[in-house]
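As a starting point, one isolated chain is supplied in structure tokens, in the form predicted on its own.
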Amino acid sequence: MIRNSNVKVDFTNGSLQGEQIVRKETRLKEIQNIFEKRVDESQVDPETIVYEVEYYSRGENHQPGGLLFGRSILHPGKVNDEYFMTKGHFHQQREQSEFYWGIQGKGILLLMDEDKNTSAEIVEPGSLHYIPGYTAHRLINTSDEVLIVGACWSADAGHDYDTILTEGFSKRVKNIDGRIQLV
């Protein structure tokens, strides 16, 4: 029997249509404390949506060998000189890679080691990113408009949020005199 695909993409956005699409969204109030300054609450709402995630998982969270496909949206806005960004994390199966590539808008792909080493990328339309095994990985939208990223990842990689926020990124993307610099 020949069928068709239950799930639909549209490769303008990287929306995902169908079945088995899981969708979540994050709020600045979820994740003020990744920022380095308080969030000033007379600046920025904390019911904003920060970022929004969906992926198609066909029921395969966590199946070795299984992979996951998806988006990131990263909306655009800042508190105090950082800009929006993702809570960032390690993969629970630390040797576990990723692919990211840009859809629509302009950001950072902010990468760090296990020993802290930090590197950045920019993301646009038609970028590709590896993320190699044993890097915490955190998007980051330095534009006026919506960030959006696809990904690719291995169903079992997990994550690990907790590193991340009690250790941090060794550096941080700030908007200093109208310019973004890694400091």
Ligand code: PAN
The other form holds:
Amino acid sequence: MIRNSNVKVDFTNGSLQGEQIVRKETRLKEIQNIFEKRVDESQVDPETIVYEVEYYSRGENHQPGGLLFGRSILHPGKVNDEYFMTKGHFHQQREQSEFYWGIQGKGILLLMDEDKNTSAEIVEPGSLHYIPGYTAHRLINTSDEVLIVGACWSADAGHDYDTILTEGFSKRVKNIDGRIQLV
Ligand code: PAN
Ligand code: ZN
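Switching forms now, from the form predicted on its own to the form predicted together with 5-phospho-D-arabinohydroxamic acid, please provide the structure.
Below is the whole assembly, all chains and molecules, this chain first.
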């Protein structure tokens, strides 16, 4: 029998429709400590949603050989001189790589290897980013509109957030005198 796929991707914004779509939102209060300076609650509400992730997962989630496909939506905003960004992580299985691609908006993909060498790539509609294994990755929205980024990664890659939470990235993207700078 020839049948329809049970999931659809809207390539204008990366949104997924269908079964087995996992969705998660992350609020500022959950990730306050990734920013260098304290969140000033008179400037930005800790309940603000910083980013949303959705991906197609066929139940073989943590099994070897599986793939996950999805998108991240990073909202515009700042905490002092830093832009809204994702927590960032190494994969639990360090050798696992990942593809990102820009769909909407503009931002930066910050990459850091295990020796803390950092590089940064501009993410914009049509840009494709290969994140090699052994490389931590974080998205930063440097614009005033939403940043949407597609992603495809190994289902068993896993996320190691602790290393970044304790050691951080060796560089930060900041708005200094109205300019985007890697410092
Ligand atoms: C992405 C990220 C997503 C959110 O799907 O998980 O952008 O970032 P954090 O996981 O760092 O909060 C990915 O890289 N998966 O492996
Ligand atoms: Zn990843």
